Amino acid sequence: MTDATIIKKLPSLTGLRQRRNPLEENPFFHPSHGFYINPSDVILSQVVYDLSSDSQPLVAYHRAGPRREILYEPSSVKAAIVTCGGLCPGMNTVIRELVVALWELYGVRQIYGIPAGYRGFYSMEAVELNPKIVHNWHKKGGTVLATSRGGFDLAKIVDAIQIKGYNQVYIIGGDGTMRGAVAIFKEVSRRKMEVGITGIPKTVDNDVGIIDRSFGFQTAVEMAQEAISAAHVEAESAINGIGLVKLMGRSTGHIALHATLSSRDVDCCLIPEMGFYLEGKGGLFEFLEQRLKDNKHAVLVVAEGAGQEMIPRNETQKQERDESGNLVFLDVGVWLKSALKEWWGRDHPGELFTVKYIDPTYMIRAVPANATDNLYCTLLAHSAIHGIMAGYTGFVSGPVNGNYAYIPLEEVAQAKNEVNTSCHKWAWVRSVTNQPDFEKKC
């Protein structure tokens, strides 16, 4: 490390006594030399840097593993684990992995699940959790514990997380949530409780910053697939044929590029980064006619979240919020499929066309995790176990530049993870489909 390295604190508790790690004498384990993390471990947020630059500081992150010491005595755990919001491939995975380690490993014996969200905190009965109880879990789509959006009230929370004496509280979920988690743990600071707070990020759309992906996103990626071939197959079959594929991304188009990448069949990929317009020279009606007097069928993938500023709405749909607070969007497939069709029955009267369009949102985040997310939420939920276990408190843990780390809560519920319409792999979507920069007008 040099002088201008930035390591990144993470807040620890401090009122509870040092203790060696069970894993020492756990059968399963045997650890052996370089098995525990040094505290001066660190990842680097950056592996590529310009090295004519001297002005560029290195960031980095506390490794994440297991420690030789911890600060909490297993027996005296009290450990609650929620999930909140949308769902995601892998939740359940992530719950079951929370409470075989925290049993297995470590000989916790009180593992709660919170049901139906935040709310749960304060106006439901929490479920008694064990290995038994979690065994299948993982092959299951959802979240067994369920869940919901909105009733985050701070007060009643933490009140619930003090009264049932939770120690430990395993928080899943989105951005959303993670700013929640960010309050929890302040609260719980300023009133000098001695709870560790962390976050597991889960956001299908992959837009949480600083970490490499979010878990379930490359089984929605996967799954996305299925629907662009089916649309391909429908507008193929058709005489000037479009399949129209709604995939999921509010705020990004990263499922929406990694499966035009991953398919090969998409003519034309819209994510919200990058704008476009339908009619005149370069707009998209002008390059899907050239699409089909080339290849007599196109396929269309759009993410939700692109071109929602061109979809007409009333004052009512302009001032309309879900339970998170976030802006309710209008479904831009639908709209995209109608102006296809009114634009093709006003410019080519009486000449064949269809659009076939295929929303398959709540298939693709209902499905459980394929097995390369699988992984990723065992270690995820492992590398959240150890770090409690050592003290840390109010951080994240995942995977930065391939390694496992500890990042501020804090820093990952303010980041976001956008496409870079500037980067290769934006070039490479537009070396596959041939589509224009709509952002620039001829």
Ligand SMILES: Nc1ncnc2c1ncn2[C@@H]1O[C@H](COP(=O)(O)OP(=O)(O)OP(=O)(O)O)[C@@H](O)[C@H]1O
The other form holds:
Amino acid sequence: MTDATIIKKLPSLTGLRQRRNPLEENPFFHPSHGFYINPSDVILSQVVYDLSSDSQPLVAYHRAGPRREILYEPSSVKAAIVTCGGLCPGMNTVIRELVVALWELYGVRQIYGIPAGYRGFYSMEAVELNPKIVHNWHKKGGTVLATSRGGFDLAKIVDAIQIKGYNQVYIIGGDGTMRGAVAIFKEVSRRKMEVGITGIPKTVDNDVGIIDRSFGFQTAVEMAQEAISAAHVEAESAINGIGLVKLMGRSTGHIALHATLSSRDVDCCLIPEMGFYLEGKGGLFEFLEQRLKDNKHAVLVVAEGAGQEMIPRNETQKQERDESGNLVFLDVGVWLKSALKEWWGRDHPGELFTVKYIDPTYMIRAVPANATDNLYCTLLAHSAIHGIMAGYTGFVSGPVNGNYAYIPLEEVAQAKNEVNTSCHKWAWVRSVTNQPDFEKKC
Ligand SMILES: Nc1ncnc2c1ncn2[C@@H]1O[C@H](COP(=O)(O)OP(=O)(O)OP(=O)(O)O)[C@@H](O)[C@H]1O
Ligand SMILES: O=P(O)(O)OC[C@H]1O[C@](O)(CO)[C@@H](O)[C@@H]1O
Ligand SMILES: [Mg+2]
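Would you generate the structure of this protein in the form predicted in complex with the named molecule, following the form predicted on its own above?
Next comes the full complex, this chain leading.
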């Protein structure tokens, strides 16, 4: 650690009295040396350095985990848990583990689920939760609490937190949710309320930055394999067959990229971070023409956000947004399928050709988390609880270089994890598929 190390400070509650962590007395834990995390323990944000270049300051985050001293008297805790945005494998596991760990580790007895996302704070009755109620939730896809987009009314939400007396709020959601959580955290601080606010990043697209990856992502990639295999079988069993699979990924192509690398059946992977074009030298049609000549079939994987700028839109479609304000996308798979058919009919009249389009969109996210993601969700929930019990607020827990860290919420809300098309991973995709370097023309 050098003088140039920047340690990302976390906001803390100030009006509560320090007390011993009740884990000390918990019959299942025998806190040994090293069990508690020192407030001075940090995780470095970067572990790869170029020693030949000028040294940059090191950036470090506080390490997540139980603290010897905490700020809440467990019997005074009234916790609220909310899930917002789209579904993601593992949401129920996070809820379950928050409830079970608050109850079992810290002895908290007042735990409430807020139904249907942010709007639920002020428009619906909260549900009382305990370990019995949530015991098998980790085996279910979706979120038992229900979720929604939109409905973010800051004043009403914070009023509800104040009136109901919640003093710990666990917010599970994606980038939009995290931006909302920042606003709640700031308003709660402005009103001088002693309420811990923590975000648990959820995004099947894996588009949240700083953390290594988001929960549910690996499950989604695994689920995508079935669609790609089916597309491959369909394409192989036809004359000049093309299997086309559209995968989630609004503005990032992580699912498409990882599914492509895992499958090895994919001939071309199209992602939002890399523009592509259809006609002419180096275009998609020329590439597919050659693949069909060589292999008699081809498999295309396209992320939903890819090629959006090429799809013709009417004026209404140009303006269309979902309840949260996200642009509504047109179906790139449907557009691509029709463009492929038009191309083949034009350039190869009378020759057999088939495009089988598979859209497993919701099937890859509306499933329970796999074993790896379930474990990950558990560690996230535990980290969040330990942090909030210690009095931190306005933070997010997540793995940074393999270790769990507490990251300022504002930083996470702003950070975006895009596929870096100049890095090794994308080069690897191109070496596996041998697809064109569309960037040459784009
Ligand atoms: N800038 C913002 N400020 C306050 N609230 C926001 C903001 N952006 C989005 N929200 C709210 O956050 C919630 C979830 O947002 P959104 O629907 O964009 O999903 P998300 O959290 O990004 O998850 P995902 O994109 O992974 O499905 C919604 O209730 C929305 O109103
Ligand atoms: O149809 P919904 O629920 O709005 O969700 C669709 C979006 O949610 C995500 O799964 C997460 O943002 C995106 O990949 C997708 O565009
Ligand atoms: Mg989002």
